[in-house]
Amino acid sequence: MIANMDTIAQQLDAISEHYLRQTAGELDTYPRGVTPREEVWRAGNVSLLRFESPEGVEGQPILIVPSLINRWYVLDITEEVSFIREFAQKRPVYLIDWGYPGAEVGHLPLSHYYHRSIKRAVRFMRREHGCEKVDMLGYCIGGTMAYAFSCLEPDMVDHLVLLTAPIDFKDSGIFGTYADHFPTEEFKQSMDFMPGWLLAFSFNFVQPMGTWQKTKMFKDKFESKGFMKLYNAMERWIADPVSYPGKAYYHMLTELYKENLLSQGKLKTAEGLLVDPAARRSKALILNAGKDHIAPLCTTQLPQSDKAPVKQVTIPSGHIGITTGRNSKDASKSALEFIMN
C-alpha cells in the first residue's frame, strides 16, 4: 500500500514539474530562496544559514525560525517580496533549515526542534556575534517552537516576532478537527514520519476551491510578468513538500493541539523541563493574519501567565498572503522596526 502511494506521489510530482516547465518559460530556474547565503553548520537534515547583508551591517543578529511543515523559502520568494531581503539590509540574519527530514529522524520528538536545536543555532550566533542574546522570528508552527525556546530559555531572546504563530490550540478550527479525529496512535505504531505529499494533498481539502481560484487568477493575470514571476516562485514552493518526522508529529498533534499544552503552562520537553510562559522576558509581537485559516485570530494569544511585553498587529490577509501577498510589504516592515526598536 505504502509503495504504491509512494507511486503516485512520483506521478504527482512529474506532473507538477511537467506543468511549471510549460508554464514557467524563463523562469524554469528560479532559485528556492533569492538572498544570497550560506550553510554555516550543519547537523543531520538540519542547517543554519547565514545570508548575504550590505557591506557594513551590524548589531544583534536575527534567527528565523520557519515551520516544520514547508520550506522556509516562502519567506524569501522573489526579490520584490522577501522578508529576508528585508531584514538583511539592517541586521545580520540566520534562519534554521529543517532540510528534507525522513525514517531515520522519525523518534525524534519535537522539543529536539524548539529546544535542542534552536539552542544550538542561538550558542553559534552568540559566538560569532559576541552577543548575550539574539532577536527571533518565528513562522507558524515555527513560531510556535520559537516562543516554546523563550520560555525554556530566557535569559537568550530579546525580541520574539510570533508570525501567525499558533500558541492557544483550544479553538484552532479545522485543523484541531482534523487534529482530534486523526489516528494518531495507529500513526505512532506504524508510521516513521508524516510523507510530505500527502501533507501536501490534505492542505486542498482545507479549501476546496482554492485550485479553482488560483487558476482563474492564471487566467486573468498570466500577461502580467510581475505576477508571473511571483506565480511561478510559489507554484515551485508548493511543489517542493517536507516530510514531518513521525514522533515530532504526534506530539505536535496530541500535546499542542489535543491537549493544548503549551497555553496552559503544563508543555514539557522529553528530558522533563518545563515549556513555562510565565518565564519569558522577551519583548514579543504577535504579527498575525485577520483572514487566516490555518492559525485563527484566538490561536495566536498568549496565555494569561505570560505578563511580558507583547504588542499586537493585524495584517488583513491570509496566512500565506502575510509573506507574499499584496499586504506582505507592510508585515515585514511592522516585523522589522519591532525589532530596530
Second form
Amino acid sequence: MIANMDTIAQQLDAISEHYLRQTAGELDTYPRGVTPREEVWRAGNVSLLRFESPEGVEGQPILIVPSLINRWYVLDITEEVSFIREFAQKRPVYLIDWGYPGAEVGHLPLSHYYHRSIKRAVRFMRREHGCEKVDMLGYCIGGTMAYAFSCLEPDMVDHLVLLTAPIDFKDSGIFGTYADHFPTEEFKQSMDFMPGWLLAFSFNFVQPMGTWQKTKMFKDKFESKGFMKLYNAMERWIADPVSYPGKAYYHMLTELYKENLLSQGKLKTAEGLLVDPAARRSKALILNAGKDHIAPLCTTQLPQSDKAPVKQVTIPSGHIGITTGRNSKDASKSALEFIMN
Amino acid sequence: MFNMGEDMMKQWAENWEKLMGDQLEKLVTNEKFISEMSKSIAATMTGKAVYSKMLDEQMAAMNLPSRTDIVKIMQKLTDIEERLVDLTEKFEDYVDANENRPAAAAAAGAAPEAKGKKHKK
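Since the one above is the form predicted on its own, can you give the form predicted together with its partner chain too?
Complete assembly follows, chain above in first position.
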C-alpha cells in the first residue's frame, strides 16, 4: 500500500516536472518583442534599437524611452498589440533598451539615465537622420525621464508623449505611501541594486487579488486563441524582471517620490544642471489611464511653471492595460496622431 | 436543483472574493502595517550591511578580494567605458564639424557644457 502510494507520488512528481519544464520551455520560445529590429549603438547595459519600417517610411524619427522598472517589449508584445509596430508604419522608430542592470552600474545616478543616456541616443538619431529634433514617447518612469530630458535639452525634442508618466509625485497613491516609509538610507548602505524579483513582488503585493482575478479571467477565456497568445506573451514579460540600479533607485525614491523635486523645478542632475520645467518648449501630450494605480491621474499633470503647449487624452484602462489591453489601440492612435500633426 | 447549487456556489465565491479583496486592500494600504513592514526591511538591510562588512574584513585578513572589491572594480570599468564613449562622441563631433556636416555642426553647437551653463542656478 505504502509502496503504491510512493509510486503514485513519484509519477505525479514526474508529470508535474514534465509539465513545468514544457511550460517554461514554451514561455522561453516567446519572443521578447515582435517587430524586427537591430541594435545600432551600445554603451554598457544600455543599447539603442532601431525597428524595421516599411520601405519609404521617412521623417522625424521617434525615440521611445521605456520604463527602467521592467522590460521594454510590453510596448511590442504581440503582432496585434504593439505601439512600436504601429509607429514604425509611419516613422523611423528607435528605442532605448536599458538591458539588465546589475551591481556594475549601482553607482550611477538617476540623471545618468534621464540625461546622459537619452542624450546619446538623440545624438545618434540626429547624426543618422540629419535632423535637429526628434519626437519622443516615454512610458511610466521612462516618461518621467523623457520629461526631465525635454526640460534639460529643449532644443532636441519636438513632440513629447507622456504615456502614464508620473511627473508630480505629491499624491502618488499607494506607491507614494510605500516610498515614504521605505528605508532609503539603509538601502543606500547595503544594496547595489533593487532586485527585480523584489520589485515584481511589490507590484503583486499592492494588488493582493490580482493573481486571483487573472486566474478567473484565464478560466473564462482560455479557449480563445487570441487571448492565449496575449496571455502567454504577458506571462513571459512578467517573468522577466529587471533590477534597478542602486543609486538611481535611491534618487528616484528620495528626489522624486519623497521630495517631489521635479514638479517644483528643483531637481538637479549629478553635474548640477537644473531640470527646469519652465525651460521646456516641446509640444506635449499627456496620455494617461483612468484606472491607473501606479501613476494616478493627478501625478501625470505637468508643473504650473511649464508653459509649453500641452494636450491630454485619458484612456479608460489601467497602467499596463493602456499598452496591452482592449483600449491600447486608442492610446497608440492618439499618440501617433499627435506626433504626425 | 443542480443549477441552484451552482448559483449558490457562484454567489459564495463572489462574496468571498469581495470580502477578501476588501480586507487585503485595507491591510496593504494601512500606514501602520506599511511602517512596521518597512522597519522589518530596514533591519534586514542593516543586517546585510553588517554581514557584508564582516565578510570584507575576513577576506582582507586572508589577502583575498571580497565581493565589495570586485563590485568596485566593475564600477571603475563602467566609469572608464563611460569616459571612452564621451571621448568618442567628442571626437566624432569635431570631425563632423570640420567636414561641415550641417546636423553634426548643430550637434556640436549644442555641446553639453554650453547647455549646462544656461540652466545652472
